[in-house]
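Taking the form predicted alone, here's one chain by itself in structure tokens.
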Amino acid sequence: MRALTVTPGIAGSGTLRDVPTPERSPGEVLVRTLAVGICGTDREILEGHYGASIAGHEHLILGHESLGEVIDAPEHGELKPGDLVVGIVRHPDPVPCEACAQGEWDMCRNGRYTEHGIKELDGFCAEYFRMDPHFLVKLDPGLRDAGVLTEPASVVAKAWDHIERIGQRTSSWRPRKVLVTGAGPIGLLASLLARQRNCELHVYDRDQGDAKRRLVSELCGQYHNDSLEAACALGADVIIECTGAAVVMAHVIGNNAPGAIVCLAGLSSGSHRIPYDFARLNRDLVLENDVIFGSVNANRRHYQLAAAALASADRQWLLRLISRRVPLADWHTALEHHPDDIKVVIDFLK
């Protein structure tokens, strides 16, 4: 079968190659893939900034942001021929922790964890893959075409786990007013969830085109990219950033309401730093009883929460969600930086 692989920590060795189709193994499921998605953690393990094989394999198939339909699985099980599945990225640890051993993986505390093309599992883009069922998350039949949104979804739907896990340390906490940095899939997903729990919605990002715009004000949200400080003077009570941009952050730990919660859900880069006035930051952290978190993964749970929010969205906006789709043949493309570029999907089916 045809797969799309890397040697890991080499610039530009991603390539198209025949591997092996998956062997039958008892309890486990065999999957046809639909679709993947890319995502920068794909480019940046095919530029060799990170990324592991499996011991003693020189290559690791990529692709973390899966679709696939299952093809054969156990005969007493869930999961049947013709589902639409998509897999989960994190496993446990072998240890495993604390965390890990309560199906928590996501919040894996030694770092054990492996994950599907990134960490010591191959990944999801090839033609077919097996996987215990456990890892696996059934949709919605009606999802075919935008399920492979599944995985950005269940990071977000982690991220509002949280944020309303914190907000219960008040009784009389609900969440009103949301602004989301960066209008990615990512913040665009975090926003859909907003708008499902009936929240003014605010989003912010520099792009000037107006796919973006559009998608914002279908959900009935204000759309900003004039002025990143008025955005940030909302007075937010639930800031989710996903721009990972340190200039971004800043502006959004030190803008928002009394008791606000901000989620990270970007990853900086690193190589920009600003000075900030942390004397600040603790003065109203301390008296406004705000709260900062980071937020990364999913565990099955999360996933099942993104599966059901999908399920209740409207498909014509999730597809417009997904700007490109290109054959497995060309999938350098999918690498290309178009203007117009929201999610760009490998479709096995072309």
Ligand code: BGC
The other form holds:
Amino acid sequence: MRALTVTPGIAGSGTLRDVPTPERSPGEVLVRTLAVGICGTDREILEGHYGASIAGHEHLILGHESLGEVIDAPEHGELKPGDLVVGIVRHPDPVPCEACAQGEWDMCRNGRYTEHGIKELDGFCAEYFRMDPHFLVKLDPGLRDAGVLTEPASVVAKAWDHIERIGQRTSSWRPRKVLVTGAGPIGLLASLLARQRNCELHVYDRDQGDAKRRLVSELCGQYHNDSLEAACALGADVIIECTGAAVVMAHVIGNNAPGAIVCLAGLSSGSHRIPYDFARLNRDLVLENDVIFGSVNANRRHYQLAAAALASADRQWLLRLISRRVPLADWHTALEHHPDDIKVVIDFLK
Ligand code: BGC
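Following the display of the form predicted alone, present the structure of the form predicted in complex with the named molecule.
After this comes the whole thing, all chains and molecules, with the earlier chain placed first.
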């Protein structure tokens, strides 16, 4: 079968190659891949900055945002041939740490977790993959076109789960006004979840084009691309930072409403130093009970929340998040930056 592989640490090593097709194996599920989404992490791996292959293997099969169809599954299990599924990216560390032992591998304490297509586990950008059913999440059949958004949606479902847990520190808390910085797939999915919670939504992005603005306004949110200062001055009680850009982060952590919860969900790349007044930040945080926290990955429960959120979302809106679909043979074109790109997907049926 064809698979997109990379040699971690080596820039430009992405190659489409023939690899052995996984065979049916008792207790495991064989899945035919329908689509794989491409994100910033894949770019980082392809540029040689991130990722690790299985010990002793030169190549890593790329891809962690999956959508597939069950070909073969253990009898009497939940999954049946034809079911639409998504693979869970992270697996618990082998120790396991306290968090992994509870199925909360997204909170792994010792860093020895593995991740499909990223860290020491082959990914999903291959025509077939085989999985333990516990690491597959079944989707509503209506998500055949948009279900590839489940993994990024699971990341924001986890972010929202933690925002709400933190919010419980005050008995009267509920999220009312939300500011999302960055209108990429993560930001837009975080926005969808904000609206599903009936929050007033504001989205900041530098992009002047029409696509993102329209997607935000269809969620009845307000799109801000003029001034981050003005967006922060709106006094959101929840800020979800999805750009990973140093100046944006610096601004949102230092200019938020009293008691605000700021979730950093975007990942920065490289290094970017900026001068920062930590004494002022200290006063802001302490005197206003602000919270800044980071959120990454997702556990099985978050995937299920994501699958439910996507199933109840407007299908046409979701489909517009997928701005381009490219065939596997043209995988490298998925990495190009087109002006109105939001989520680019490798479509295995093309
Ligand atoms: C993935 C996460 C993963 C993280 C760090 C992100 O792109 O969506 O599942 O934990 O990268 O490897």
